[in-house]
Every structure is written in C-alpha cells, then in structure tokens.
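Only one chain comes next, encoded as structure tokens, the form predicted on its own.
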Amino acid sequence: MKGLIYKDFMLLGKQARLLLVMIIGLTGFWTWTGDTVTGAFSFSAVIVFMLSMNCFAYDELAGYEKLVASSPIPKKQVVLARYLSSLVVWAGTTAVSLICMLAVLLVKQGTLLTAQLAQIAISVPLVLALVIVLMAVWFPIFYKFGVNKSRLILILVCALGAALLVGVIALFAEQPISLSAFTGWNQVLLPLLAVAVLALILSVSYSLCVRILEKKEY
C-alpha cells in the first residue's frame, strides 16, 4: 500500500515546485485583494482533480494497469491507494494555502478577525466535501474509459453540473432558507448527516472502481 501511494507521489514530484509556487501566489493574491477566503481553498479542489487525472494519464501511458492486472496486488489496494494519495495531496495543498493565507492576513491587518476564522472553519470542510464528490464521480469513469476517452464525458458532466448549480441557486434565490433553521439540534444532526452521505458516496465509488478494475480486460 505504501509503495502504491509513493508511486503516485513520484509521478507528481516533477510538478511539485510549480504547484507550490501556484498555490502560494494565487492564495496570497486572493487573500490580499478579496473579501472572502473560499476561492483560495476551492483552488485546492481543482489542483487535486488535475493531479489525480494526471496520475491516471501517466498510468495509462505507461501501461500500468496491465502490470496490475498480471500482478498479485489486490485491486482493492490499488484503488484505495489512489483515493488516499489524492486526499493526502488535498491535505497538503490546503495546509500550504492556510499557512499562506494566515500570513497574508496578519501582514495586511495585523490581526485575524473572528469572521475570517469562522469563514475558514466553514470553507475547509465544504471544500473537502467537494473533493470527495469529485473523486467519487470521476475515478470510476477514469478506471472504466481511461483519461483520453473521458474528456468528452468530462465536458458533458461539467455542463450538466453547471446547469444544475444555476437551477439550485435560482431556487434558493426565490425561496431563501432562514439561518434559524440551522440552530439547536440541527447544528449537530446536519454535519453528521453530511458525513454519513459523503461516506456512503465514497464507499459506493470505491466499490465500483474495484469492480471495474477486476473485470477490465486488456
């Protein structure tokens, strides 16, 4: 398992310096010029998606899946390693963004505002949920069709997702939700429900990836 995760990190090693510069530069710029910190953390979700797609592309180019198919390595470990490496990359990029963000805020303001800390505390779990959903949706597609064939599917899904997001925003704009609904016991129940839903989504996606990899013919 450690070797599989290390393999993913080695694939991404050549991009590490450029990635670090991009994260620090964009996070610093957004934090200095913007009124919100959500965009900086959302960038980590995009980075994780792009790097994960690169790992699939490198594996496909090198014929790695054929090697896995002929080796005694359990397919469950192969899939689990890809999920874990992606989450570790997200944690690393988020940590760098957080350190850079706090440093810029301290230089700009001399202190950290309570509202900013609250926004950071809310943004990180939301972005993590976005990362999990992205992995849950795209990893089975990458395992099934490969990266090159998945590009058209990526465009179609993104278009449908954007249309759905616009519809949801329009719906909430017409019928805004009162913040009073998220007080009391809802403050405990809703986060637990969200964790359970994300865990279920991730579990289904993982099982689907394992099944695809086990039945895939080369």
Given for the second form:
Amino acid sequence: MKGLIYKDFMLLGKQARLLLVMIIGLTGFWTWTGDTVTGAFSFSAVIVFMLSMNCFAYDELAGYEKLVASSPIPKKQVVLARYLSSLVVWAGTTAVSLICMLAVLLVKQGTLLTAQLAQIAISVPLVLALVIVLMAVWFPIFYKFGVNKSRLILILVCALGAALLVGVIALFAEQPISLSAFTGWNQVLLPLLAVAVLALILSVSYSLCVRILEKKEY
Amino acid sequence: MSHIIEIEGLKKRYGDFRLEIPSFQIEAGTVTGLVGANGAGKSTTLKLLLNLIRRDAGVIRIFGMDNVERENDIKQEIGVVFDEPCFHDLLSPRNIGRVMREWYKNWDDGQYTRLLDRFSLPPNKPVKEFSRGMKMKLSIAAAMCHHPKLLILDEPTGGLDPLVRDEILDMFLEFLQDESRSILLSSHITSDLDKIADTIALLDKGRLVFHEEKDALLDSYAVVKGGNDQLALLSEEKMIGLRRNRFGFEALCRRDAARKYPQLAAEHPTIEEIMLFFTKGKMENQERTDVL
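Next, give the form predicted in complex with its partner chain, keeping in mind that what was shown is the form predicted on its own.
Then the entire complex follows, led off by the chain already shown.
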C-alpha cells in the first residue's frame, strides 16, 4: 500500500510547483481582498478532487491497474491507498493555505483576530467533510466507469447541481434558514452526528470500491 | 517432477469465443511456449492464471494452491510481463523500483540495479523517453527482482529487434539456471521458442490442441512434400494439415506415417510449420475433403 501512495505522490509531484504557486497566489488574493477565509480552504477541496482524478487518469493511461492486479497487493489496500493519498494531499494543501493565510492576515492587520481564528477552526473540518463526501461519491464512479466516462457524468452532475442550487436559492430567498437551531446541546450533537454520517458514507464508498475492483476484469 | 501449474476443466466464455482446456500441467524447471493465432486464447489463458478475469468453470492451481483463494500468496512468487509495458510515462526506473519494493517481500534492490545496468537503462530518465525495447527490458527487470519462481510472459519479445530479443532470451535462460523456476511464455515468434522452450502448447480457437515436449514434437512430425499428381498417394487420415501451391503440396504427417511414402520428400518441421498445419492447414485439408 505504501508503494501505491508513494507512486501517487511521485506522479502528483510533477505538478507540485504549479499547484503551490496556484494555492499561494489564490489564498493570498482571497485573504487579502475577502472578508472570510472559507473560500481559500474550499479551493483545497477542488484541488484534491482534481488531483485524485488525475491519479486515476494516469493509472488508466498507463494500464497500471492491470499491473497492480497482477501484483500481490490486496484489493482493499489498493483502494485504501487512493483514499489515503487524497487525504494526505488535502492535508498538505490545507497546511500551505493556512500558513499563507496567517502570513497575509498578519501583514494586513498586524495581528490575528479571534473571530478569524474561529472561522479557520470551523472551515477546516467543513472542507474536510466536503473532501470526504466528494471522494466517497466519485471514487466508486471512477473505479466503475473510468475517468473519461466519469468526466461526462461529472459535467452532467454539475449542470443539474447548479440548476438545483438556483432553484433552492429562489425558493428560500424569502425564508432564510434560521441558525438558532445550532446552539446549546446541538453544538455537540450535530458535529458528532456529522462525523458518524461521514464515517458511514466513507465506509460504504470504500466497500463499494473494493467490490468493483474485485469484480473488474482486465 | 512437481507441477508448478495445474489446470483442470477450465472454461471461459466471451460472447462467441469459448476457451476450454480440459487438462494442462507445467513442470518445475521448464519453459513452456504457448503458441496459437491471434484470438486463439493465449492471453485469456494467462489472464485466467493471474485471476485478471474470472473463470466460468474449472480449477487452476499454481504451486499447488488455488489461484483465487490464495491469489496474493501465489503472486508473491510470480513475475509478470505483459505485451505492453504498464508503467507511468512520468516515472523513472528508480521511481518504479521504489514503488515495487513495497509490493514484494523478496524484492532485491541490488538485483534491480544490476539489471538496469545490464540492460543499459538510465535509472533517472522518465519512461516516456524510452524506446519500446527499453520499456520491455524495464518490465522484464521489474518482473525478475523479487526472485519469482514462475515468470508469466505475454508476448514479451513482440515488436523488438533481434538483438534485444536475443538479450532478453539469454536473460530468461539465466533465470532458469535455478531448476525450481519455470517460465510460461506466449509468443508469435516461434524462433524464440525454438531457442528456449522445453514444451510447446498449441491453442486454436480456444481449444488446447496439444502440449508436448518440443524435441519430441519436432521428432514425431514430418513435412511431406510432393507434386500435385502425388497428392492422391497420401492417405487423408495420415495428414494433419495440408498446404497447396502451384508447384505441389506440403503436408504435415506423423513421422512414422511419412516413412510409408518413400517416394515423397520428408523434412523436419519447425514449430511455426507445426502451428500453421495444425490450424490453417486443417482448413485446407477440410477443403480438399470437400472437393474429393
């Protein structure tokens, strides 16, 4: 499994410099010009998703899956390696974003505000949740259909998602959702519930990927 | 001798194509050449051995273990080379070695470095800058560095120049100096099999036509040649395959049968001729029967 994670990093490492420039540039820009820090962290979710898709694409292009299938690595480890490498990439991009963001805030304000630190503390786990949901939904699709077909599905989903979002915004524009429900004991229960739901989604996705890989023929 | 590979009642269906191998064994310390036309079932057989495709029926045992139940244990002892190299273009041989050393318990870094050196493969150059020959050499080097007991090779010398092919075949012969090791090799290039194979298995349209020792195979058949007017001399049931041209005919017969026709010239066949007569020649023989 270690070898597969290492391979993903070596492949992604070829784009590392460009990505680093993008992350630093965009994080710096958003932090300097924006009021919130969430945007900069959300970008890392997009990056992780794109890079994971690239890893699948590289493997597909090289016929690497066949080589891995003829090796002694259990299928469970093959799938786990992909999830882990994506999570490590997320951790890396988040760390770079965080350092860059703190540096820009210090230069801009001369100090760090408690509200901003609280926003960072909330944004990081929220973006991690987003990354987990993206991986959980898309990895089985990548394994099942390959990256090329998955891209078409992705375009379709994005189009439908955007339409849905516009609809929801139009529907609730006059009735904003009250945040008063997220106080008191809910502040503890809801995050725990969210963690449980994410763990469930992730385990279902992982099992699905393993099953797809076990049934796959080369 | 012990069996490295044992196949019993193997069946696999792909649409109209059906592979059926009732029984097939490979002994330790031997090189088995799998020959046959395109679509005969060679790659399918190798994929079934590696559990890359699911069998419909039958049993496959490698090193005495079921190839599905003990898949990962078996694959620790197998080196595989496919007809197309499966490495990422962006990675270098050094990167590939670092990845593969994590896959195999017996991975030998020293052996890998020696093989890269022997094949003159630059360790830090990305694979995309390699020629096909270099890529195949890299695949072979990577397949041999965990000291496998069995090499499964699918057309490893296809598309390579004679010099590289010779170098690779020498490598295989060295690998076999340890008599517990075996090679199963599918190839269109029958001259390669002439050089290294101990036994030859012929597949035709998904059926195993024969699996015999190479020397015995070459000794037990003869190519009988004669003019068109002499064709009638040859008893049809003695002919395995027939080819006709404007000067006369060539037929593959069992050697003892060929001796019964002293008036016809009999020659030793090559593996390629045997393969052609058993597959293509059969059709011509059928045409002749239809005409008669």
